[in-house]
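Take a look at this single chain in structure tokens; it is the form predicted alone.
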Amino acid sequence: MARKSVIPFGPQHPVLPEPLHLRLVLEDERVVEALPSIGYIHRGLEKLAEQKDYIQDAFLVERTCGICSFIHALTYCQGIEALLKLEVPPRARYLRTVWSEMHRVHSHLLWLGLLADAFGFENLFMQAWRAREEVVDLMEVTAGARIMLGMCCVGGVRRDLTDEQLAAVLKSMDKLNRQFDDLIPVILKDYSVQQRLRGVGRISRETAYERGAVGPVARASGVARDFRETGYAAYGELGFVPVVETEGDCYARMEVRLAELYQCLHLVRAAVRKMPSGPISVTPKGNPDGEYVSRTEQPRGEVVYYLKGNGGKNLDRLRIRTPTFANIAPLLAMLPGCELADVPVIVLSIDPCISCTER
């Protein structure tokens, strides 16, 4: 007869860097139910956004998450620009796309290193983070900072890139491409990786859709949903097609992110080569009035910003729905039936960021 027990997983765990707490109901070593508990690091950013004016909030929302900070600022600025009826210059839209995709590369490589660390593949951890250094160094060259760029502003971007900097971007993309060619085939064929990820944490297309999965979690289960398809920023002019797998397990979620690394390089190259000339920003006039929902695709999936202005400098309400929050419900469908030792790997396969979930 199986013995039932309830054990806590998190909020502090030697493998998981995020303070997510799960109550795991076990029968011997097999998980039969998982109950989440979040709210350990609530920071009050949404309330603080009501106390700052709408120009200052562009810097504030970047602090929602350090991994995809530029895309947070982009989502917010697009919402304010819609309320102000601002037309962003084409060059600014292309520059926004370049920095967004740099952040996606740095996020996916950071995730890959953490996943490797979770099942003891320390060499892969170091190789992934070594490649990540190339892109964060590139962000420092182009924006003056490695993570929090502060480049996105209401009306465009704060800094233009010279021809020499754009050439440096292309050179770095070529270097990263060579590193990926050496690294990614080894990862996909490695015995240890396949043993720990194949068939683990599987979720069907129907369950992923019904539970509202977003980002690589949804696309790994065959749900071809990527908000970049709507063509915001410059994506509509770069021939974007989402990466989709169908197995729905941890290995498929890794495959999607690894394929997106190559896709990011392609998008950055295309944006640089098609970069239009002209101004990089327009001056906002007036104050936001009305309501607007702004959406973009972060590395983890679709992020939603709800903005409500009253005609003054301060917003009445800023509400953020992050992709990790959307992927917690699918996570709870992945865990039942798995072994206890697979729980950290499955949790990391959704690329959780509790800091931006709780804001």
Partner chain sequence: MAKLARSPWVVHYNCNSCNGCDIEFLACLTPMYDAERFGVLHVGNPKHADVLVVTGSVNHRNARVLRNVYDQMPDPKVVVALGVCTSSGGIFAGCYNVFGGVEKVLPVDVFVPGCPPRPEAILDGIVKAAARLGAKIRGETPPPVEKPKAAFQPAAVPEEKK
Given for the second form:
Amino acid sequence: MARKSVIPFGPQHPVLPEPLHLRLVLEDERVVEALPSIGYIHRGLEKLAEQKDYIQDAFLVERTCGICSFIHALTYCQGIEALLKLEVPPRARYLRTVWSEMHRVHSHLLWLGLLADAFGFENLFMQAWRAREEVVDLMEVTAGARIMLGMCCVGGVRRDLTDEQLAAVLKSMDKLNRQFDDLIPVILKDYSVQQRLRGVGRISRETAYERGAVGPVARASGVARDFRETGYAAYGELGFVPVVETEGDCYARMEVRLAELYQCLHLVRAAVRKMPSGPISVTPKGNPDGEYVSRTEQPRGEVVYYLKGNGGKNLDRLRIRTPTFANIAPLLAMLPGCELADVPVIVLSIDPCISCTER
Amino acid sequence: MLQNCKDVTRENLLTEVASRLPLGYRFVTMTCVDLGDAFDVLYHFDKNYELSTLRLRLPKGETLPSVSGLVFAAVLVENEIKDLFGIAVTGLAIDYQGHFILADGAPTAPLLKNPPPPTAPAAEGAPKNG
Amino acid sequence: MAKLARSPWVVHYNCNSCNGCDIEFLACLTPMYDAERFGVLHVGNPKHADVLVVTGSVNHRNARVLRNVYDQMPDPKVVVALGVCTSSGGIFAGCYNVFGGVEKVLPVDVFVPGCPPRPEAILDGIVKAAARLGAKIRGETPPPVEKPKAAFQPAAVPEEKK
Amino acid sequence: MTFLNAIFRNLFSRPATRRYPFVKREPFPGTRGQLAIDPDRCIYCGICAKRCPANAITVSKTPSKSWTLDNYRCVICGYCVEVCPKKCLTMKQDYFSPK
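Could you give the coordinates for the form predicted together with its partner chain, as opposed to the form predicted alone above?
Full complex below, order starting with the chain above.
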């Protein structure tokens, strides 16, 4: 029998920008078991949210994660609006959709770059991040900040877009489309990319469903679940169909995200073209009372907010279940059987966001 | 106001959970709420974007039976509840012994409404040259 | 801009960060801002590095890891703290698992404010850090870092203003 | 099907890099850079301090009126600008440079 050894992976690891610690049990070069250990960036945000009032919390939850920040705030605000029975004006719903999709583009490009870095494709890393600057600049033009938009508030959004800005958005989308046309066919057909990703870290549809996989991990295994299908914000009016692949390996997960990049551009364009006029926010009245579970789709998958108000300014309980938290269990099913050198690629293929996970 | 909520007891929790899985329910997450003299432990399931919740009212001091034997995905969140609320969970598939999220020196059970005072003497400034 | 005499190699450790600063730091290395123009190289091994870039505040678990990374770096070394969380805890200052800024664990040379700091500010910070590194190499003691406190105070307002 | 297209385009176009310390880019209009106050119009009501999600602002009325911002704590959300009753807080476009 091969000799067993235990290798710690992380928390400070060249491939991971974030501290994730995995204990890998190996037989020679093959992983037989993986055990995650987290807590390196646990802050205790849920407790802090009970101490701030529900308007301030929108800024706090945005800082759960710097990559999908806007969508965190959106989920939170939708939950509070449901508790307050607020009707959000249509223009605000469309603007929220536009910013959500911009975040998704920036997140997927960021992930693509990191993945490329993990398997040693430096050129692709740089190309992806250069394309990403385009959308980050666009966020700065429209919202005033590169990452933490701070644009979603209870009752709507905080800033309106002028017609020129909307035109600039459309122009940027065309520019991004051209860049994707350069980049994406190359990645999908590249020999070395296929060598590294095909058949690696495969999980079946059943395992993915049982283990509660969400987002691109689930969709790459054939689970057609994308919370945008339920039509929150303005998604119901834009004709949304989830992207699904069936292979369930790292390559399929990449295919899903790359197809979603185009889909995001399409959604932004559709939202901008259909943008209704009118007010962008309503003033919240009263205090949240009762329980509500608010869910939306982040770039990494479905995020779940449990909100409980007690009729006061402060919330009784705020719980955040982030997509990476749900995807750790499927990750533990992917790792056994793979080779040690593939571990970084597999870990990155779920697009881990540890700061989300630990809050 | 919580969508599709159903009360369960400690005794029929496992059978209720087990009966949902063959129906195609997917485990979403668990939430624990401190009510003062008891905990609300909520088990969220999802089927076709419909949320369905089991609510377990757990008096303080009682142990929580783990559902991780049925739903492996629950193991992480059960460990988290154990850490953050100080609830003893029995039958965990992987037990982190209360160090899943919190390290030595961190406050114990910080998410309780009245968290216990820090017991570790070196809680403040513990990391000095650590 | 101060001319960089050397190429500072940078190792990055994410403490309690929300990723915002980390991705802005990575953005500095990619084509748009391209810190490699100044010889800045991002390395994974702390033993290769001169500059430690820290993002986020310190909690009970990562303080030891951070200290460990710092101790492994060869002398002389400088620490750049990115974002407001590293200075004071920022918005997370009241959290139970956050006990403040990085300065509680390490001597910090440059604080870069912002949430997250813009890549331009990060480049400024790294340039300043490199200057301090140069001073340390020459055996000088760089001036103490200004404590990140009350940076703006128009307190001397004449009375009777409405 | 290779990177050839991209390579040629990159060869014959200007470098994408912003030559930052040498050429400073104008900030976009509407960018949130740092907070500024017009002390003449401030009435020291303290609403900004109360609403600030990061507790970065302290306002005191007694013994002497003062308004203090900890720039190393401010998360630049701009919420105080919105709630200021006298509109004496503004968001400047240029970022706060490290000391």
